[in-house]
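Only one chain is included here, represented as structure tokens and corresponding to the form predicted alone.
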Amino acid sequence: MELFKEMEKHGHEQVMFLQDNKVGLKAVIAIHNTVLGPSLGGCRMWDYDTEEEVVIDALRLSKGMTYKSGISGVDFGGAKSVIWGDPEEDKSEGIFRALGKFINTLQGRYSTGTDVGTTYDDFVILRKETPYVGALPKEYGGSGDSSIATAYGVFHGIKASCKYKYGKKDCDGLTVAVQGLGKVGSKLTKHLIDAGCEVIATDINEEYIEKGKELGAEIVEPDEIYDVDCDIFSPNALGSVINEDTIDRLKCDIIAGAANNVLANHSFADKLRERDILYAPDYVINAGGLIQVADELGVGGYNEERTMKKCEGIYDKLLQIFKIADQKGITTVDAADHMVEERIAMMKAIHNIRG
């Protein structure tokens, strides 16, 4: 990888590479976009096969999160940090407290939270070391679960995704896909059969399929899901789910999920387009999280009941996208990038005032 063609590529300012022998830490953070504020982004754990994957998911989910900030009119900047390593058998009170260590040496320029593979224990850990983290449990004077609102939030951007493509105003009937069953997604999925769905599901993770059938739903092979005959495609896990192996496969008229990166590439949203499949934007109808977390990190502190009202704006919002996009005949990934550019355009410039 040239990585200094990558960060030009998608407008990265830094990546840091962390390392501790000691504890067993390897980790990068890559900060995409401060114009907004100072940066905010989840913690993600994982096995990866290789460095370059490493670096690779940091510096696109990183530029995901200005995304997600700039479309919520947060005043926060985009970053991720990954730690590589196996989530089950490498965590150690050592990691997390060496890792707090180095976001601490940023000064608030990024504050973390949970993310695929991390736990609100682990950033009890990190918190001693660093005031920069938020979403931590309520017993530690933080705001909590944030799974609760990205959930909230994915079921009312699936509401206004059905209210665009069937004229519903809600999703009574219908049938979802949801695929992953973890943290968010098995949520997700008790909103879902509340409101009437029908509800097909699967998971890697045993515990997670029983939770899933405990609360209604019907249980496939994890391959399975992407051939469900369904109304609503919901995708709840890892990300890159829509590429060339499953695009052709899906039974769908909406895909609607939490994951981040839902296509491979920018690609798979013309195809969708061209299929007639309404995709709404991943760092669009996930950003609850985010909300509460910029919520609890604001000025004054957490309200649940403000946070939880901004994540029922995410229905307007996507309907505001979705109308743009067929006015310009582009994709509602496009049109959502539109208007968070056009965000952060308004604010350097906004930055340039001098008095």
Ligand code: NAD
The other form holds:
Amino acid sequence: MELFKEMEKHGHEQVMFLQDNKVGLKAVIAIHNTVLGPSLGGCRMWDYDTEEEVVIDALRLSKGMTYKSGISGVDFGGAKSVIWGDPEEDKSEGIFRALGKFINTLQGRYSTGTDVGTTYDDFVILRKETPYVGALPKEYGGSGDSSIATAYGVFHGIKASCKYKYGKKDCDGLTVAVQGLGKVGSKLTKHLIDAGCEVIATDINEEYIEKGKELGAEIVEPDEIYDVDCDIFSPNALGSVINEDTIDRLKCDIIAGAANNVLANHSFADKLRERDILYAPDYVINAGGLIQVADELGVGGYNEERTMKKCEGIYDKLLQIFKIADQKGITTVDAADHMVEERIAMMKAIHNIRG
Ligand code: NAD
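Please give the corresponding structure for the form predicted together with nicotinamide-adenine-dinucleotide, as opposed to the form predicted alone shown earlier.
Let's see the whole complex now, leading with the same chain.
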């Protein structure tokens, strides 16, 4: 790939390649944009097939974080770190301490937290080398599990989507197909079942499947989830799940879930609009974790009540986006992007005021 061209195309500021042969660390940190503030974004660990896949994921995810911060109104820019390795096999103290050392050299230009493949235990290790980490366990002075806030925000986003699509205040009686029963997907499943939804779910991990069954979800095979006859398809696993192979299989009115980069590319936002499927843009609906970590790292320290209130705000934000999209005849993704780009332009203007 031509990295500088990719960075130019998507407006990235900086990409760093990190390596330590002794501990076996291979990682990338991509900083997309710091106009809104120092950058923030979780750390993913995944067993990618190629080096290019690692970089592409870091670039896409970091840009998503700029937009997620922008739409959430927090004073942070966007970045992401990606460790190339199998989260089940390749973790070690050395890998997370080495990553912590590298992050510390940035002196706050980048702060991190958990993402797919990384856990709070990993970040307790990383914290020994740098203070630039959020969502640490409460017993370590952090705000705790960020997937609680993310799932709560997604649940409110699903309610907003139901309100817009069906004019229905709540989502009781609706069927939701949940892809991924991990940290967010399992908590979201509990919210949905408690709210009176029928949940049909899948995962590739047996332990999480059992957890889903205990919560009351019906389980299907991973590939069958796209064919489920449902009102809402909720992606909570990996990205690019709405693609050429899956879009025509979907039998839903709404797509709303926590996964980042749900659409394989922007053309799928148009295709969903043509098919009259309401799409809740990923970085808007899944911003709960970011809202929590931004609160923890911000002035005055973490306040849970304030954080949960802000997560509930995802409901109104999405309704505003859906309305703008309809009024302007554009996709919900474009409506959300324009709102963020306006905020970044406003903050750039403010930076120009000199004291
Ligand atoms: P997780 O690793 O705990 O859960 C992901 C789950 O998806 C795992 O259980 C995994 O087995 C499953 N999975 C992977 N491939 C699958 C497939 N093909 N079919 C079905 N299941 C599959 O991660 P998480 O923290 O729950 O995050 C889920 C998604 O939400 C990710 O895309 C993440 O980037 C996004 N997200 C998470 C947070 C957060 O606070 N944790 C915040 C914002 C966005």
